[in-house]
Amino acid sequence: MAFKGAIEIDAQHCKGCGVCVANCPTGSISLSRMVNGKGYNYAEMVGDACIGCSACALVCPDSVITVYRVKI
């Protein structure tokens, strides 16, 4: 059974630490060129390779990532 994943990141509370980027097995997260209200380059989902493994949400020190999984 295959899954398609997607993530939502609370950009205003993300501090851009990059831990999620380093722990994503599919390279689906990168730091944005834009900054949030606090001046941080926040994380964002790129591409459509996300598998919904939740590795990013588990390592996020600020708990700003929500992961969704859908059967395909």
Second form
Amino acid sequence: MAFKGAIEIDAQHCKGCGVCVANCPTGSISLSRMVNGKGYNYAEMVGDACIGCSACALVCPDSVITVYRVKI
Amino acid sequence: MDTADIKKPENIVYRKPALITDNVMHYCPGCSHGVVHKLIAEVIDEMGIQESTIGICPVGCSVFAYNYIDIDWEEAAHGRAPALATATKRLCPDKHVFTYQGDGDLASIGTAEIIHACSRGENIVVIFINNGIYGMTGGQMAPTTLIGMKTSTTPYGRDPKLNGFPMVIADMISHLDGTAFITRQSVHTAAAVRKAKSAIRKAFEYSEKNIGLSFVEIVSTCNSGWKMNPVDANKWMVENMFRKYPIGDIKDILK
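Switching forms now, from the form predicted on its own to the form predicted in complex with its partner chain, please provide the structure.
Every component of the complex follows; first up is the chain already shown.
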């Protein structure tokens, strides 16, 4: 059984600290080149390797990540 | 399967805890305070004790913690959170009372309060955030600052001859008979966050048993005060802070 995941990031409240990027086991999250209203390079999902493990959301200090996961 | 097919309400496995308010946290990017707030909110929500929990805010960066977790709060004078918690718990013994303190608050100006609260065996939970620096006031040396660590008041590094040695509060209070559960955790990786959450839950459960004070130290980072980016600060913490403040349970009287 395999899992496939997706994340949704509240870009306006993300502070772009990058802790989620360092903790993602599949490299599915990176800091955007765009900035949000406060001038931070917010995090965004990249690629389709996400397995929905929630590691990014667990270490997020501002609770801006929602994680979805399905069995495939 | 497309990402849009996965993003459905029934597939949510992790979301912002219900007790965390929508206020934007004033903490610096990457600050450990946000993660610990989240864990406390999750534990209170899972135990169903929102209505009976009273938190005591410290003075320090987390002075505004009452804006972020949707429970009842009191605001203590600098370092006096354990004294306020003692009064609250004794007057309302059926409530869950916890203090949330940093190292500048608990280990410096509040040393007498925490030592005597532990000695009396008050049935409260103490969450102690140890980042080895005064974060709010501009990165001055704290009692927990490591030897050789540069801060704005020790620009050449902490020298024990001039500034003394770092205080290891959790080990000190483990010798007091009034303490029930003492542990030291961190929140820099997903695994560490899960362990810290179960430690905080255990501390709240022990406070219900009326067997003494539960103390959870979280070794954390202050990337602004340490002058590093958040990811480097986490690495620096693992390489340096964990040597002086090793992670693990220090005391558990029910074991």
